[in-house]
Every structure is written in C-alpha cells, then in structure tokens.
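The chain below stands alone, shown as structure tokens; this is the form predicted on its own.
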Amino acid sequence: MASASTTPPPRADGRRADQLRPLRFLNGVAPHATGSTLIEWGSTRVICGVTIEETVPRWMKDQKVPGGWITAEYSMLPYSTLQRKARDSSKGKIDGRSSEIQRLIGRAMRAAVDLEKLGARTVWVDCDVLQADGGTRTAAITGSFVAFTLAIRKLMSQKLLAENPIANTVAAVSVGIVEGQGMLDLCYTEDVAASVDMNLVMTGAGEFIELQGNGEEATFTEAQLAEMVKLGKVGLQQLFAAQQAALATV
C-alpha cells in the first residue's frame, strides 16, 4: 500500500482515497410500504422498502421462538446495468450473488434490533437496484436501515409497538486496494480493477456485523487489512451522520 508521502493515483471520479461518493436519501418513495427510501450513492441507486406482516415464519411458531423476524429480498432490475440483466424470475431461481446479498441484508437488520420487542410479526425489507455503479450491497444495507427506522416509527405512531426495538444503527461501506492504494467506497471501474475488495458492515457502536474481504488473484498483508478497516470506519461515521440527517427531516 502506498505510504502517506506518496501521491496516490487519481481516482476515476477525482475523489480522495478516503472520500465517499455523494450520498442522498429520498424518503417515502414507495407510499404503500410502511417505510421506504431511495438511496442515491454516486451513480448507484437503490429503492429500499419495508412492509410488515402480522405473523411470524412457521419455524418460529413450531419452535415457540418469541418475538419477530426480519428478512430481506434483493434484486437488480434489468436496466440497472450497462447490459440488460435478466430477471431471476425468468431463470426460475435466485442467482447466488442475489441470494448472498439478501441474506446479508437480513442479518444486518436483525443485528440492530431486539426481535422480542418487535413482537410477533415479520418485517420484509425489499431492495431493488435501479442503477448499479459499485457498492449496491452496501447501499442496500445503509438504505434499509433508514427505511426500517421509518417503518418502526409508523408502527409506534399507530400504537402497534409500545417500545422502539431498534438497539443500534447499521451501515455498510466498501473499501479496497487499487494499484497499491487503499481506497474507500469503490465505484464500478475501481471495483473491477481492485486487487483486494472488502465490505464492512458495522453498528453505530463500532461493532462489526460482517467483514467480507478477499484478494482478487492477490494477497494482502495485515497492515493493508488494518488500513482498509481504518478507511472503512472513516466512511461509516459519515454514513451514520447521513442516516441521522435523513431521519431528522421526517
């Protein structure tokens, strides 16, 4: 990884190595959802919508597990990429990447919530990618927390919840090594050029929910790992602030 005294290579969009792409939340874009937001993160755009079912999965009933459940679905719309992406329904099954991401979204939301306080209900988090330019999974997680919070606020305003079940904030960001330089929040061209790619999912309390990282036909050192985690934490603090600002306007 380049030292602090070395001039880093210019990024595709002119950002500093430790700089996020522009970020914006547009809340209430899906009026039939209990809570929703459109997260615009650079050129990546994801609609996150939350709906509620007043029941729990059968396995919870059978095992007499108290509380509620949170699950997620993730999809990339056919026109979200440069070349048309076929819908999963046309293939008859969810592709491996989408399945992995929606499980990650569900785990991230459940890690932030006291499921017993949620009550005997299922929360569905649906994330639909309108436009992809890198970081769709991190955008989906970061946007899902905003949509989920809006949904919980609505349940509480309707007196359906006596206590807020949200225990912590959650956000996610990508980091990587491109041409030997650690970089925060990779866009698509940086992502495909990265020798190391990593996603950090964390709570506002600074605890890890998930750390996904791998070398793309490359290895990385412990020092590079530490630098990427440090960059990720810088970005996450900005994301938590952006989430709170988006929720403060409602």
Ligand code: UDP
The other form holds:
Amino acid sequence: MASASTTPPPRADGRRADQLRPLRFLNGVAPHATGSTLIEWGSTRVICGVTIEETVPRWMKDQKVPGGWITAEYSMLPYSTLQRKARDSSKGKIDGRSSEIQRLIGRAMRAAVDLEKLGARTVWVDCDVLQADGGTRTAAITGSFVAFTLAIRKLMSQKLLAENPIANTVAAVSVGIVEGQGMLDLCYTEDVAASVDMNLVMTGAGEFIELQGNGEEATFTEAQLAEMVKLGKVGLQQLFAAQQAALATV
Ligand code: UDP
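Moving from the form predicted on its own, what structure would you give for the form predicted in complex with uridine-5'-diphosphate (UDP)?
To see the whole picture, the full complex is given below, headed by that same chain.
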C-alpha cells in the first residue's frame, strides 16, 4: 500500500516526468526495402523503410556535387489517427505538416552521414505512421536511423560500399511544459495540454542537429528551455542505447 507521503504519478500513464514511453524496434518488417524497422514507442508506431537508388538528383549532377543524397517522405496512414485522415493522393495536394516533417527527417539523416562516402546514390527514407499518439516525427527520426544503418550494412555486405559512411548516430525526442512542469516524451493528450512543445534532434556525440520549440499561446523562459533540453538529453541517452540494442541483435 502506498504511504501517505507518496506523491501520485503526475502523468496519465503513471510515468515520471523524465521517463520515456516503452520503446521497441521490429527490424525487417518490409523485406523489399534495403533496411526497415517498425518503431513502437508507446502507442505511436511508425514504419521506416530505406531504399537505395543508384543515381543522384539532377541538381547534384548539374552542379557536379560529389557523393550521394538522402531524402525522406513522411505520411500518416488514414487509420493512424482517431479520425480518418484522408490520403494526400485523394486530396490532390501535399499536407503542409507532412512536408515540414519529411524535410526535418531528411536533414536529420543527412547529419548522420558523410555524403561523399555514400557514393553517387540516393537513399530514400520512407516513414509511414501506422498509429499516432504524439511524437510521430521523433519516432520517424529515431526509427529511420535504425533502418538506415541496416541498409548501409546490406550495401557493405554486398560490397557496394567499401567504407561505412555513417558519421553520427541520430535520435529525436519530444519535451514540453505541461501544467507548468517539464515533461519528456509527450503522448497526444499531453501534447494537446502542453503550453510549450519542443522536439530535440541530436547526435550520439551530444551535438544538436535541430531544435523545434514553440509556445502554444504561451511563452517560456530561458530556465524552462534549459530544463527541457536537460530532460530531452536524459531521454536521448536511452534512445541511443535502444537503437544500439536493436542493431546488435541482427
Ligand atoms: N495528429 C492527428 N492528426 C493530424 C496531425 C496530428 O491526430 O493530422 C495527432 C497525432 O497523434 C500526432 C499529434 O497529434 O502524433 C501531435 O502532432 P504534431 O504535429 O505535434 O506532430 P508529432 O508530435 O506527431 O511529431
């Protein structure tokens, strides 16, 4: 029985403020992709598939840019959300949010890699949200790094790549301020309730790739910013360990 001094869990699912949702990777879910994983992070689930094209975009050829390119696409499956989300193809236009997220994923993956060592090829990173409960972009980035590493290993085993082009490990996590308290890894209800919402994308070496943070009809102080970054780093350490564990089993 809980003692009278026990503070009740501050979050709906009983997590501590600095605790991630349970995380698991199911590698190889898309066998025709060069590398793939299904990242299950709490109730958020994203399929990350990486395929390689032995060519580079036109602009790279025209500008004689050496090396390769990495590009990403992000989409939510119609049944991934509580209310059906129509596909872009049936609406005839690309969703602005998806376009912003896929550019973020592309930048994150390019920061992981020495593009010259990648050689003259394009890496397609496709992220499809199977179930959304907050943090789909951070799940997409964290899962994409695993799928990407699997794809690079395959290219190396096929002797298509002599040298490993991966320069950094990359993961991402959300943090926020909910009812005045800093919280790590927001689920959808927390995301909706948050006065400040932030996504941290970092390398395993502890450097920032991107910080996306904003107040929702609210402002935040420098001290709160520092608190969120600190919380995010706690989560990221665990994410890097989980990625390595998922990559060690294959
Ligand atoms: N969401 C939704 N439908 C949408 C966009 C978002 O249901 O069209 C939900 C979904 O659970 C998502 C959450 O709102 O994870 C937060 O969305 P946000 O744009 O902040 O991106 P995310 O946190 O997923 O990266």
